[in-house]
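In structure tokens, one chain follows: the form predicted alone.
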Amino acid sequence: MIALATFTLPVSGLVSVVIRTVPGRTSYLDAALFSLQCQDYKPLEVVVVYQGPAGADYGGLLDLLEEYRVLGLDIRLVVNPANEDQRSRNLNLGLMAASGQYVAFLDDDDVVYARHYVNLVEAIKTSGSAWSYGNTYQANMKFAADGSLYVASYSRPFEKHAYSFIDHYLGNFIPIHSFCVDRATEIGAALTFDESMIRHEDYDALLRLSSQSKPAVSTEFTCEYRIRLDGSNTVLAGTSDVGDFKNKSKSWAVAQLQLERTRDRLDTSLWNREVFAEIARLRGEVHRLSLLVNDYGGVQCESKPLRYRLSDKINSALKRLPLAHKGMRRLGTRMDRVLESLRRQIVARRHRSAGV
């Protein structure tokens, strides 16, 4: 289900940021609240969602986000009391509680620096565009003697300069807390999250909204995913336990059967012309590695049909060649996941027509 996020008007300029936060997490928020008090950009707004009980804890939550306040902080409350995990449902309740034109996200274990939706913004206003989105870092994070956390060093695995929707279909490299959305536009305003997604919803939510909209980028780094190494994260990055990790995996595979069906749905005419560049862009490879086949020879086999014995004949190169070995393996394994997409695609549309 996906839940439909009601507002009024869209206070003009505005940045809205929402962040989810639960129990026992209040050190955490306060880096990223932090990070938001030090923002170029203004007029912004915070809506937390907390989701969990009034205890001990949420005292302590309510004098964090009074700490702020004084300080200058636009910041709204929203509280829901639900036991189970609803992330999505958080990610709704925060868009229907913030009144900002452009509205973006923030988990409360990440930061963002403060230029961050300077960038966003202008490149939004720039380009026309529904959306944007900027590079982030990934922190690794360490716990300190002191318990208290540090950065142990950084990476550039998100790194783009330019949007290419196959890749984004392919693997999202777009964390919640690196784009930002125009309300004022008829895409931006229909952002929702589905709230039966119990993992990937961000990226789920991504891939319907770049379906309608090419997003502008902001090619500098302008924000951090920090991973904690100790595996406290959702993600399966660090998690040493072996019952921790098998729960978390279980999670992300029924996450990504749920995300396959929203594959399958999206109507992707927008982005035919690079879905068909790049097929013609694999065969040139394809063909590229045939000829390269005839400068090292291959086994031959008469009995076989000529795809077979190309096959062989590539295979037998490519062994004395171990990098363009690996690369071709690569090569096929990412054109067979473009082609399936488009064929499920089809499928579905015939579907449709004919009222299945």
Given for the second form:
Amino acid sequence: MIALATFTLPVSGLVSVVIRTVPGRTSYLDAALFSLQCQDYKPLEVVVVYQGPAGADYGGLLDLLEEYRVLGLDIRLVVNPANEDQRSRNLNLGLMAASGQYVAFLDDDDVVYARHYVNLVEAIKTSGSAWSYGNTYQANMKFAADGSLYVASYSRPFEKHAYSFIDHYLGNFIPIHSFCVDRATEIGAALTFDESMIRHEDYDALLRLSSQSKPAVSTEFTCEYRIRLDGSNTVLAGTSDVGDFKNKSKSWAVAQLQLERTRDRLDTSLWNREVFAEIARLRGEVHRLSLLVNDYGGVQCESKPLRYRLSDKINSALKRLPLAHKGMRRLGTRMDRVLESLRRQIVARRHRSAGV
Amino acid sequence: MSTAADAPAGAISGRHLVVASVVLYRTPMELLRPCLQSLARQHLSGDVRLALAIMDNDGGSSLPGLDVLLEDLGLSGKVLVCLAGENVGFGRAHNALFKACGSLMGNRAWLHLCVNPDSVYHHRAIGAMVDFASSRDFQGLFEARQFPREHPKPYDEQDFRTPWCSGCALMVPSAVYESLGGFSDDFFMYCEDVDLSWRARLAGLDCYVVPAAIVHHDVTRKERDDAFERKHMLLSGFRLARRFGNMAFAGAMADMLRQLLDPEEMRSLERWGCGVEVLHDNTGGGVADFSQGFNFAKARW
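So the form predicted alone is up there; where is the form predicted in complex with the partner chain?
Okay, now the whole complex, with that chain kicking things off.
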């Protein structure tokens, strides 16, 4: 166990990877550590935050960490003996123990590819942003007869090659191990996790982070979010037991309410630029298509009032920013429908003109 | 060049001897270091001994740097065989290493382990492979599980049989290697492992993935020469198809190769195709699967 008292300046260039773990997960942790052992990025330190009773050898944890130390991994261990779920506090404990300029996180059952931190640090350096993220595969895992986990399939639910504030506001596409924060920046140094949250704690922190700094993006897929199809992750996917499902659903619902509060408090001045740009784009599109319809004649009388009606809605939505993002999405959907309708009219009119 | 005669006698003791065989071709030492380091730091039980066999396919250009690296990692005393020659490709180089090891072994059995120089072995991987192979009486081909991105070909989650074994981290018991005649000389690179696996299955042996043995092999960071790799992939696909009697697949490969090879090379390849011994009829003996392209088995994703 290490003392967490004094704050020192982060070590320049060092990447600290914080891993949370609990008893009974050394087999998962083994794979996570192996993926860190094989990283191209150097220097790198690992901060393992273990929450659980510190008896005997912590269920094999100490032996495992020692094995990787011998193999050359620089590992620190932090112990949190609390009984209740303190996942956010564990992240903060890890942050306090981490000494690197760059900090990243890795859940004990996920893995990163060899170039992960090279890419993330490079993205930060070239962009000047306080943080960066890379793309993540979802690996759907099954247990084989010998108890080993294997990949049954891959999917790409988090794929995002360009960052969007709006999309991030609507849902998290940046899993906890896919980003890296530069603590040499003021924004990065202020990173903390809300310890009242036991779900969505990473999303909550990222929303606050992104309201201050747009992340750099490394478009390559360099990590895996591993979902065990037996439902033993904290996510709802794969959970078949009714009791488990209810408990998990409740935890997620509570976290969702907490997230809403975070969203309400966010400074969205950075985000508004994107919202305005999107509105301008949609308005331009409506205008362009309306003119096209007019060129073909026929719907002019209807299109002008429609445009004014849409403008009114947009302006009204703007007045309600920053709380208008969901409204924007609905408005966007409605505008999409309008655009689609206009497109259909154009096609129909072209067909008529061509005598089809 | 061979240093086989210098191999320390202790290197081939132990109940199970694993000879980690590495083929180099202008391999940067910074790439090779993690690989050899992972071999040096294997956790092996007392009855498993690890030795090294190395072939430099670039006439020995890597050997000065290699000597320093081996010394640094404390592996110099574990080198059983070190050969150098022209670039004969993957399979033939392993055959040469196997033969050189055999000349030292007498009647002793050993486990030939094909080690890709850009792979890193988990510290318990080789022990897990030996245990698994032992549980199958050393009958078959045994492949470590690639990590973090697994190879897409399937394996049975109950008995771990797989349609073919990748040569990236492949353990072949010496008796099996010998009975199959090793890798075919027909292949320079690619598909020689599929060919060996299918011949093993035709001979009644099984191919296995060893789930507890993980080997880091991150193909996403590989610097590729796409034109070179594509040409050799197609050549090997053509040869594999001819050997297993699939004329449609061979024809498709030949059509693409005509765009890449000069006329004389193409004629030479076709002459080879006409003269080759077809190992099985167009059903491939029930083991060959060309329906999934170069996956040679239905992929998991």
